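Given next, in structure tokens, is a single chain: the form predicted alone.
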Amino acid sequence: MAQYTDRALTEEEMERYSRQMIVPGMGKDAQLRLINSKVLIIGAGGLGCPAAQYIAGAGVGTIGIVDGDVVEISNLHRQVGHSTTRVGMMKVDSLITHLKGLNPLPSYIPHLTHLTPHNAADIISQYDLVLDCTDNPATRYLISDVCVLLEKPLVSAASVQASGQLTVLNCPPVPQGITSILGVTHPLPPCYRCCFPKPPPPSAMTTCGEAGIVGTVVGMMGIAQAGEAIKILAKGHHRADILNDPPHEPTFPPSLLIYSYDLEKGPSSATFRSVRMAGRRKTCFACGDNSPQNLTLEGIQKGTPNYDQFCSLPSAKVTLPMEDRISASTYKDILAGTQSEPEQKILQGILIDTREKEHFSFGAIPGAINVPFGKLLTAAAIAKREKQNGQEGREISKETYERLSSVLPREILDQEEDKKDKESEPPIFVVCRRGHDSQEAVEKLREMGLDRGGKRKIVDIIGGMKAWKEEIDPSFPFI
């Protein structure tokens, strides 16, 4: 690798990078490899900001940043590359402004867009190594697939609430379709699909906006990404020719680093653990033996595979018919008893708020009962098992009733056998944050038989608490 380390360091480079160059294993050659490297950071948020700071500080010569969003105040507790004075600025421009103040020597390349199947190959092909700092499963699969096809190493991380994970993929790069090399007995480096052949179910996909995030947790994972990237580049692993010069030991044994942080416990509650992962899979869609028939750059640009469909990403389309939905304004009239059409009058009933308790604690519609969406799904699973065990009727066993009542309020479960009129039994109204989870919640409550075979009306409030703020109470603390 002499072609990358055959020049002298400048006086400024010597002074700026001296403290890391004297660390055993670094030195001048490693620093020059960093200076001659090109890194792409996809996502200028909670992961991308700390990763970019340490990569820039370490002296990586060219740094590209991809993001199509603007800086918001709610970003600033964790996205430390931005500032209050740059709220409203494109995140890429904001982060580059910050990085230039930290280290003006690297070249910074802005990509003011979201990564898509149409532009991914053009952007990624310009760089030596990629950091996936996104929070979208579909984008993670897209990034990994393109990195396999372009033979780029990938450092991928994710973080939500108080936990995070990181893994190094396709390093050193191995051409697509090769799952074994003569003389190499250790597993070849996997891609993202090798580790996660199937995406998580849509109900398990949460964002920082929905589930929350501890800034220090996502910061730890972003710094760890930078550390792995610096290691790869300094040692030249991104340029290793694994086919003609195979290593005797795996450069990066396949593993998943998991970080967990418990807000309820003392300092020892923060833990790292490493889980061993399998290597490249022969049957992998993206890099396995038959993968060249499945995945091509041309196919990706034309929409094959369809990443959104593969991940079954939740969409904003309405799944409930309109007769099973009401507006926030209509629910306000129900509470006040001022419905304009008496023949369409709906009785006051029970309002279930499916937001997490932390969201609920900031404010709620008067009389709402907090049943977090996850708990409601747990109750639905209990009821489903009861049916599978032969309890198909409307009645549920006492044992199951007790299990359900530990999750759902008893006023929802208690049946009133003497009320036969469809409108005589109090209806159930469901509200969530934005009007998506509430639709699924209505379906789950019906699956549990809580509509009493049609005798009890169950409806959701369109647009959730966001609509309540916009239509009814502008002072409501929606977060």
Contents of the next structure:
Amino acid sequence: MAQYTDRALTEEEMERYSRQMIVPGMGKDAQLRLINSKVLIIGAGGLGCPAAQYIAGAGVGTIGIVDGDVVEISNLHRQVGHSTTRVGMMKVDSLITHLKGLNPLPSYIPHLTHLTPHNAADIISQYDLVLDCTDNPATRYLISDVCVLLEKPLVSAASVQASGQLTVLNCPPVPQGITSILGVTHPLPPCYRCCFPKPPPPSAMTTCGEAGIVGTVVGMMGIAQAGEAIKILAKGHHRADILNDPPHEPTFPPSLLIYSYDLEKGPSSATFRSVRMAGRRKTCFACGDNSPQNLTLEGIQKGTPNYDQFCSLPSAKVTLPMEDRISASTYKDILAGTQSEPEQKILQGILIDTREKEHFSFGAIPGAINVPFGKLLTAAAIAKREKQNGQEGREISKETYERLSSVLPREILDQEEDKKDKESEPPIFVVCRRGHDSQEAVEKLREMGLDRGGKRKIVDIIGGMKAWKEEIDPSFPFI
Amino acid sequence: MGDSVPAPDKPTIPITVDFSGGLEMLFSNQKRHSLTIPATDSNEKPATIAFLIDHLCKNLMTDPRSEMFVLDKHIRPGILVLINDADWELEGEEAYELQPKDNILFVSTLHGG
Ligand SMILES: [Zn+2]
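Now that we've seen the form predicted alone, could you pull up the form predicted in complex with its partner chain?
All chains and molecules follow, beginning with the one already shown.
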């Protein structure tokens, strides 16, 4: 460390960093440590943009940024390191353009790719500390595993809708497989897998594109992430030797910061909560006692473990056969009564739109009834519970009917008297945002018996409202 | 089972239960619940976190999608349980015996960014 502190600051550095250097606890040595540090920011989005701004502003000398995406206009409400004039540019290039304007002194290293098992070790090995600013669990596990193997501290944050979380992992780094050090009584720092050994099932995961995200919430988490990184580097907390040099400095009790913000509540209702986490787990797959048998850099490069499979990336869980699906243009013909093969004419029926009510509020196909997907699943669970309780039978009990009708429109539940004995009943059409949820919805509606033993068709619209916009109505406000 | 409503003569424990990270949606969209739960289970054993999880599923959950909270009778992967602001691993996980005024926080882990 000594060689880092034996030069004077330049005049420009003195002027630029003076306000932070005079803060108690900083000073010249801390600033020089920042200048000599190399930080990798993985993800140039809602977390990465604000984090990168403060990392750059503080004078970290080498800043690498990894992202394979391009700037979209829907990013800009939260990804404030980009700009309207740079829509379509690679995010990494766009963010570096912004950062150079903020502080031209650091070296900026673009990595114009997503982080993959193949390139992860190569990229991460060039840096002292990593910020996980990504948006999916598979990449989060990959980053943590490689950081364990390369002994890099990791500052990890995440945010969805109006919640945020932040935790510092692997700091100071301890070699893989070591779960106790002679004379060190406090717990050793955990990795991501120590805290979260198993990913949630894909059905329980929400992404920013589907669930939405509040700019200030994710921004707050990104800034807090930069704050932790700056502290670690300025104070040398990431030096592994602080564990070996007696007297043993205690490591910091691992913690998780939880930020909650609530649009339904009044002002001043947001909360921060910091909770204590356990340390390195003896049984951890990545860093525990037997971990060297599970996890190596060569293995990761060759595809073991399989991160996508481990997290089973969200995909259409139900795949309907094509005869149970119709295209947007077929549905338009049904609506307009202009079907090309009148002998196979599909009756007009009920259209259920399973998007969230916020999505629906911007516009829908005329006549569509909004039953948000979550509500529909709730209704399906109610019906299933009744069945298990032995209330099976053709008649839905009055109580179940009442409960179902609080979530499902009566048009779907009720059976018109005069149609009871007819060969076929008007179908139910289901549309969602992009054509995934709608397939599952069709399945659930059938499980609930609403296909009346096959007399009533239940089909979904392929590609959802996105396809409706692309094929039928370009002016439709798809969101 | 006798644990749905505590009988008046049975000892109870006052606790608070918090839900965060979206789990509150399963519990009438309310983040904090002040509860009085039976001090012992049906076998007269002290109430543990495992007992509480079952109790919450039976008595407090308003959304029938219980698989968002429990899988095979255990808390589902991706949910952290914190006992008085400490990871439950530090406190004995499901076997931890509840004490009066305990705060139990269930938080689902986030991945977006
Ligand atoms: Zn670990």
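Given the structure is predicted, the values throughout are model-derived calculations rather than measurements. Residue numbers count along the first chain shown, from 1. For the two forms, the rigid core is made up of the largest set of C-alpha atoms that agree within 1.5 Å on superposition.
Comparing the forms between the two forms on their rigid core, the Cα displacement of residue 192 stays under 2 Å. Residue 150 shows a C-alpha shift below 2 Å between the two forms [criterion: core-superposed Cα displacement of 2 Å].
The Cα shift for residue 38 between the two forms, taken after rigid core superposition, is smaller than 2 angstroms. When the core is overlaid, the C-alpha of residue 455 ends up 5.1 Å from its other position between the two forms.
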